[in-house]
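What follows is a single chain, given as structure tokens, in the form predicted on its own.
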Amino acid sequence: MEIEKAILAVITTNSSIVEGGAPIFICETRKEAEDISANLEAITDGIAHELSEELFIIVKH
């Protein structure tokens, strides 16, 4: 069995938004949001989503 859709993680500047069952990555400035994203992008083969100033998503389409 494959996952074909799924939030793989929650990359955040603010952790008062977030809870859930994906992996949460709290980080101190947009800039290292901003690297965490790509290189989980990169690690899982998924796509990093933008949803707010503080708020990325790592996603498998």
Contents of the next structure:
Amino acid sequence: MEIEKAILAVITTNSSIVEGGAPIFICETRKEAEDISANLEAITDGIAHELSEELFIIVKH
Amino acid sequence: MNEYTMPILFGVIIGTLARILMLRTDYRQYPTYLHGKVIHVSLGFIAASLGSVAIPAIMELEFTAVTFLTVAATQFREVRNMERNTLTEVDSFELVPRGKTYIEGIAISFESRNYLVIFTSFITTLTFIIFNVYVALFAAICSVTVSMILMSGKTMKNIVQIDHHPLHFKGAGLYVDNIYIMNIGLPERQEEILKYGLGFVLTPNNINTITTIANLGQRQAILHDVSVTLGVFRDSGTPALTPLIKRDLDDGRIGIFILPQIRDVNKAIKVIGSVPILESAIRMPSESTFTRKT
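Taking the form predicted on its own as the starting point, write out the structure of the form predicted together with the partner chain.
Next comes the full complex, and the chain you just saw is listed first.
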């Protein structure tokens, strides 16, 4: 089976809540996290999803 | 020149004209290509010839000649393949693809239109030979009208009620009415979506409609038609700006989220209403014997 969706990157302001295989970007502020997500979204052709206040993921659909 | 020349000629002309009439460039934007038109008019001419010569062949007691109608059937099935292949190839470069079900629907109609042409030429030549040119002309008009009626299927406005509902966000979740569409993380994207997006809810009229509009191909057809007619606010590499349709599992309503360039609610409702119902999406659970018994 082909995997259709994949998490390309994780952007967080709270490093204690993430761990694992995808590239993780740790930011100081929410603003910084939003900016990095916006850039990564454009670069990877993915979509930035918000899981919680301090956690964004970039998903390839 | 013999006694059949005029009837055959008449049948061929009427048949080809019928094909040209059925070859309309409409909001579905196909066939807009000149070469595509030439191909279909030529095939229509061949179909018309086949339909016309069938009658004289029978009259001359050449019954075996009718078997070449089977050749025609094979030929026109090939038309369906051709259309399917072309459209599938082109589809991957559409900003909002047609989807396989829609392509199949278009391909089927191209095949069936050729049969309608055969039918028209057949009737026309038959009446010309039996009666005269005036009766044949009348018969031609009748059969073209019948073809036109057969050709036009139902559209969405016959089976659903279309309402405009504003888009809104709950946290990062995008909603149309109470139907969840997708998660948009970035505030600037959310603003874009609220600014450029439109939301609609289609409420099905009965149990048959629920399954028909749930069909993914039918939903993609709606998105494609809306995007072609009203334009689309997106580009390659912006997957967050993708028009989407999601379903309310409770009652089978579907929520449409579109990003048109022409942001006119009434026009959008008209466009959604005139999306054809795809043959392969139609389901009739109410016709099942199990449903009827209960």
